[in-house]
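Given as structure tokens, the chain that follows is alone and in the form predicted alone.
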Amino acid sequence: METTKTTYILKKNLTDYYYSVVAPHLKKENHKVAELRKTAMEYFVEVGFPHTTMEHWRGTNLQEVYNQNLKIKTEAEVYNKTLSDIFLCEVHGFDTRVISVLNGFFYAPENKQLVTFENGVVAGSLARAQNVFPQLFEKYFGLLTRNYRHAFTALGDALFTDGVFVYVPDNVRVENTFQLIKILNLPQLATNTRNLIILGKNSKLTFLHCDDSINHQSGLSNTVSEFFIGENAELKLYKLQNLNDESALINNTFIKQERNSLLNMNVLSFNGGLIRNEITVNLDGEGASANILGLYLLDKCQHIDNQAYIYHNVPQCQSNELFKGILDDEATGVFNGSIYVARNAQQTKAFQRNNNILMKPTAHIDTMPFLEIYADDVKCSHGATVGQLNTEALFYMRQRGISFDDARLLLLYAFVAEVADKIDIVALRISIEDMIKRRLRGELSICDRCVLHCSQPAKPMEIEIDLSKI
């Protein structure tokens, strides 16, 4: 896109930005992408930004985000630095292939914008890939986002500047984890990015998506991701969200599973002024299985909104959904979980659970698990709980010489461990467990270099015991 001296504001000049900056360059893009941009912008013009009078946005008010006069960049920043000079994220003992998006644009040297590895795996810039691999884009891009649920999904299609493209060919099992690091380091910036990840038949991929801040400036990150999991393929998907209290994150993830495919997904939210995760999983092949776990630990005036939609479209599929949260101070949360079982989707197994602990009366959570079943040979259940720490267990532990703070920490950690223990990459699980412990102590926040604080080995939890009480 060409440089322009005009400053485009998210709330005020969005249509001007599209017609002045995006539309003139549609002829240079893959025609499937160009058509999708047009359709998406028409939808946005018709419906406008989400607001609290809309059913699925009643619990999440974005007015403060709109009032920030967030700016949209028309071209990438030029830095004479490596990624590690800007942001250093190193999980001790965890080797990954890092791909990064900085301020809405893929960040890598020109010769590494799109890389094809020896095993045929392709990874790099989405903007570059649409012209290098037009057949893949014709087949997959926009297939899952056609029926827009709200304007931010449409904006991801209409205004995306760049994003990540990953293609794993048939019968290729990728051993190293691909780690996407998304960074905002400019003030009052709004970004729209798009990701497309394709797994062929009998393939395997582990994908770690990190949303990070490296300052305390306000911003909005809107991401739309499509994942296609082929027959007998396996995807392990981890999302780590740790942003400053002034930032807003809108994360829309669409997943399509074919026959006998497996999805293991874990969404971990540690910090962020406002976070909204929308997860849509389509089980379109018999024998497909999806395990979706979520953990959110929020305090102050932070807000989390998790929306999960699981569609059992064919017989003999199963899904397991578990979200757990701890909210302190005046933090607020929303959980809407929906499981849909089609009329011919017999022998479906679908389970959904949301458990929450409110540390103070000022914290608040709205939770609504939902089942919509049209088949009769199914096993489905759902449930939700909201409560406080077990005072009897706390008293029991204190009577055995454990201090109040340590007893409280142990109970909270036991509550969230059901999610953390499902991380099957040992080095990552150890780092996440350490982050959870620090977060529960109130120690974890963004720093100048890395929000994860994980470049050093995790320290064991130390519990002091008063032997005189035993």
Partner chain sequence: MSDNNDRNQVINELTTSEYKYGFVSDIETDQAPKGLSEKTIQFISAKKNEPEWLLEFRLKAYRHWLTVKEPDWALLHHPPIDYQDIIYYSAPKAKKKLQNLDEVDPDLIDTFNKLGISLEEQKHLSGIAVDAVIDSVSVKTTFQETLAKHDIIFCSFSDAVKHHPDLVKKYLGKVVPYTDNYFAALNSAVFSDGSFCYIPKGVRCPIELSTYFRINAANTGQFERTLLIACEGSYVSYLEGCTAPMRDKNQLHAAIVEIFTMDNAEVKYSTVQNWYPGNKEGKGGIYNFVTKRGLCKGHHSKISWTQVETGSAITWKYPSCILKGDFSVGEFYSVAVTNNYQQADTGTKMIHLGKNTKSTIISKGISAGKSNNSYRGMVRISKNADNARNFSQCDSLLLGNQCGAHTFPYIKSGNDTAIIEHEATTSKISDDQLFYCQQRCIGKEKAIGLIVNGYAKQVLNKLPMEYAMEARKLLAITLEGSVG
Given for the second form:
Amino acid sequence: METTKTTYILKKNLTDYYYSVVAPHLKKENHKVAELRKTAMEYFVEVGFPHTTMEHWRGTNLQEVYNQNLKIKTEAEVYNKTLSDIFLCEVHGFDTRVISVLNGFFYAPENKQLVTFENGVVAGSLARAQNVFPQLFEKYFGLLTRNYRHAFTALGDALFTDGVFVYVPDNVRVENTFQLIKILNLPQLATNTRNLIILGKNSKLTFLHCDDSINHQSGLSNTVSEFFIGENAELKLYKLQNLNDESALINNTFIKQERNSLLNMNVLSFNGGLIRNEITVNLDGEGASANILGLYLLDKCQHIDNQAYIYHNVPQCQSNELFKGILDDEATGVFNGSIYVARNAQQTKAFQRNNNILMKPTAHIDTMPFLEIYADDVKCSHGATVGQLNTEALFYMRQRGISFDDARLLLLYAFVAEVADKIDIVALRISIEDMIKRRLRGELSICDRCVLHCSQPAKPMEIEIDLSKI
Amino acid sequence: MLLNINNLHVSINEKEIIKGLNFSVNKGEVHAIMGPNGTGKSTLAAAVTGREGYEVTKGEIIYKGQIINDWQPDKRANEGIFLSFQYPIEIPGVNMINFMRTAVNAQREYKGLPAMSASEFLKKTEKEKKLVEINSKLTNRSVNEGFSGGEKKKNEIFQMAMLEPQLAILDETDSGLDIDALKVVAKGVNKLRSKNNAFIIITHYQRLLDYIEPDFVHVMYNGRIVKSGGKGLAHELEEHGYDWIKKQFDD
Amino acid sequence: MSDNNDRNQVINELTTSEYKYGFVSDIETDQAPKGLSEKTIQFISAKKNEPEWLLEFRLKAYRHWLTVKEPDWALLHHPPIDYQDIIYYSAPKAKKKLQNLDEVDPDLIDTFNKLGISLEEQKHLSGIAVDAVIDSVSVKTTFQETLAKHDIIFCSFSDAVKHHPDLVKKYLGKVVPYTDNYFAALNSAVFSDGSFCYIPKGVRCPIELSTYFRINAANTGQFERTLLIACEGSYVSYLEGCTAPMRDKNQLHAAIVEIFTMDNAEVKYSTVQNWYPGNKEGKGGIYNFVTKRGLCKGHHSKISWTQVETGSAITWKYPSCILKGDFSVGEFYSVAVTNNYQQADTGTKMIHLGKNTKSTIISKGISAGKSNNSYRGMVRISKNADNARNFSQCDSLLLGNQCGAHTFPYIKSGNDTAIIEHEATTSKISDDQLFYCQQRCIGKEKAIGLIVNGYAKQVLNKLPMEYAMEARKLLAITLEGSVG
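Moving from the form predicted alone to the form predicted in complex with its partner chain:
Every component of the complex follows; first up is the chain already shown.
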């Protein structure tokens, strides 16, 4: 495809930014980081931005994003107030350690930029960490990203301003949740951030990654994250996406799992102009298991694109994928799931399902659940459905006196509950269930404060009851 | 008069199924509607309860003095019309108890009553469960999902007890029931019978009528009620089969 | 462990099967020189005494072909095809115009007899009308008179151009335009013969129609073209079979099939594809790049594709339905078996345009040896296709641990009243199933055969009876003689 004028300009701006701002400081960076920046930039210069004639971008057109005359911020925000003044995000009864990234930069007072806790857990700015923990960067940084499929992963590697670094040493089980809150509060900003999260053997971490908007300005947030889950370790990874209708969010998540490790992942997309979640899971140790759930509830002209690549590289691993979505108005969605089972990856179990409900004639979904299998002793299946609410069930409920709106809501909720029910942090699940209900009732949209703690009192929905007593 | 149906014509996909049916029910009465397959019995139930796709092309359905032809199904339900479905649908993910509570409170809201408190609701649930001998917990089950045939029908009667309708239509409630379940269902219905409500029992066989004694028996054929009588008519039908009716009314 | 060895042995035997139709017939042929140019096309057109408009059509297609590239999205790997190293026209030399069977070259009759295809009507048990195509031309169409009684036109494509030019002109390239894809363009430029079939209004074709394709000459490509028109309220069941001799060099087959069904018409199109698959080292075999598509033009019309794919080194084939008429129905039933180094990338497209349209896809892939077998299918529901329904089920069975089975469904829905369901599973024959059979005295090899046949049954049952038996045998042969 020929390059449009705007993509040409954006490409030039990003390239200029690299040579004028990033390149002069490469010497000060960890050599692994610097090397990766260079090769990533070369890749970007060569291939340019993705476009809709590329197989994996057919359903997602970024032209409008390219047209926005996006700028890059070159310096970090000066820390002068706690984040809760800008943005409030908390889940009641849920102890989290909040990490903030504002406009692409780590946002914390100077003495908290990189913290080592008593149990040896390290959390903080990735830019700082690279020179403090060179051996970890040597071993891990860029290991999963460098075979680029497209420019956004490369851009994250080449241009990242900062991001989050978390290291959990062997045998440390972190009880409270790390919550990353990523916000843009400047207009027309393009940010590239880079996260590196390492879990040692027998360790455990819960990581909540929230992408939020606090205004209605456009912007592009591109994030590249690498997660390494050591032997017997367990990662719970939640992604909460609630952005304004003008925003574009691209998340490139790469995960490597060692022997007997466990990944429980939930990707919850409630709002956002354009969201692309690209999830790559490498099952590299026998007995590893990955559960990947997704839920998307979009309306207006919003667009969601979930791409999940699961590589069963060794025998005896298991993966479960379930993505469910409701698209209303003119919302459009893409699901592309690829399960790859390598030769000799025997006794693989891989399941994949994508269910969609279209609410209006103007909504559209493309779903492509792929299986590529080179081993014979496997149990693999996939399924996809597109449909609408069951009219028989609707009538049944109305025959019992339940109004059309309530019946519809109950059925919609039942549809998404299969995903929501599996969130195993109770406080988080309750918050999310509440969000879903309000979302389905059309009440939830981006407001000035965090959606998890919305200032609008929620209308109680008359289906709550203490079930334990029945 | 509770229900009065005048010259009712109903079509599905432009095909006429009910062709000028007249029928009325008073409070305190139990009517049985019998007839061969495909004569429009279930269509009648669907038309009275307002199911989509069942188009009333002519005639009136008058319930408690009002023409309800255009009423939404939930309005009819809230006004006291209950249908025990021939094939209760499974609704995965919708918890049975939440579902029932939503229904009970929707009806109370319609009547201008405050929502039932959790404890009241629990008490009533327990009581009505016993009526139809549902022993399992309903808490962790979705509506009708994984219920056996008998359980599904019992569950319908349980819901009827919970909603206390004025006009209950039982559509082939006896089909697929073994004799024990049939007795349980009949017992439940008999307990709920009063001089303030009425039942329409749609059935193919007279078996159920051995346990729920009807005041009137009607035979439906080819979209009309062609014969009405007392409960003796059911026995006559059992003896002679429907061919006897068919012969009489086929042109 | 011995169990495993046993299994390996069975699978080894399966992978050492022989192709039974690999003989070469010594038939004198009339050929075009190697290579492709406007000259070649003029040569073909002249050979066939074609009207000017058809030559124009060919040249346009050729010029378009020059501008496009071979598609590369399929999961197929082969060395580049040298399109200048192919003979684009080869015909058995006919001594004079044929009036009856006695005049057909006895070598030719012998060839078809060896293939089990009798060109002698009286010997034909089941009453299937056959159009036999060898290399580039149709050599004989049987049961002409029976068909004529019903006003059914069933003849070679060349005859259709001569005798029914208006019909050919009206429908040629209307559902597969030459711009459709690389191989469609190539075929449109050089197609040599094929079958033409026209079922008039209200006629139920009383016998099965069949075309039998045979590539005989070396270095030739086969580019046939089939055009099938079913008028209002008509019905036809159409069968297609194919074989080729064993040759070391790969040979190209790029065909087009176009089907039209009008109001209330129904076409059943069955294929048993048995082109030479290459030897067990992966040498030789047919490259099969085929575009098959039907247009359900009228309301309540129906097109049903059934295919049993056992042959070819490479299969690239997606028989599709465009469901334009309201209430039209599209079906695709497929069994694809690959063994040794065969590669298949096959599936279907169901394009729902009309209201209340319905499609069903049942695909059963069986991979053995070092082969790769992919299902690739698209279901598209357009904005106006209210109440469209699709159900797809794509199962893969793996025999051995050196093969691959892949599933690539593309589902696109732009209508909120549509319901689409897709299911797929991948599995091997379970030890439990095998043991159960063995416990009931059935040997392993036989058990595998039974299970494979059972697995494919849903599709095989869709074939006309004689063909189902044929296909069952073929499955067994492809997976080794004793299976089945």
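Note that the structure is a prediction, hence the values are computed from the model and not measured. Residue numbers count along the first chain shown, from 1. What we label the rigid core is the largest C-alpha set whose atoms superpose within 1.5 Å from one form to the other.
Comparing the forms between these two forms on their rigid core, the Cα displacement of residue 12 reaches 2 Å or more.
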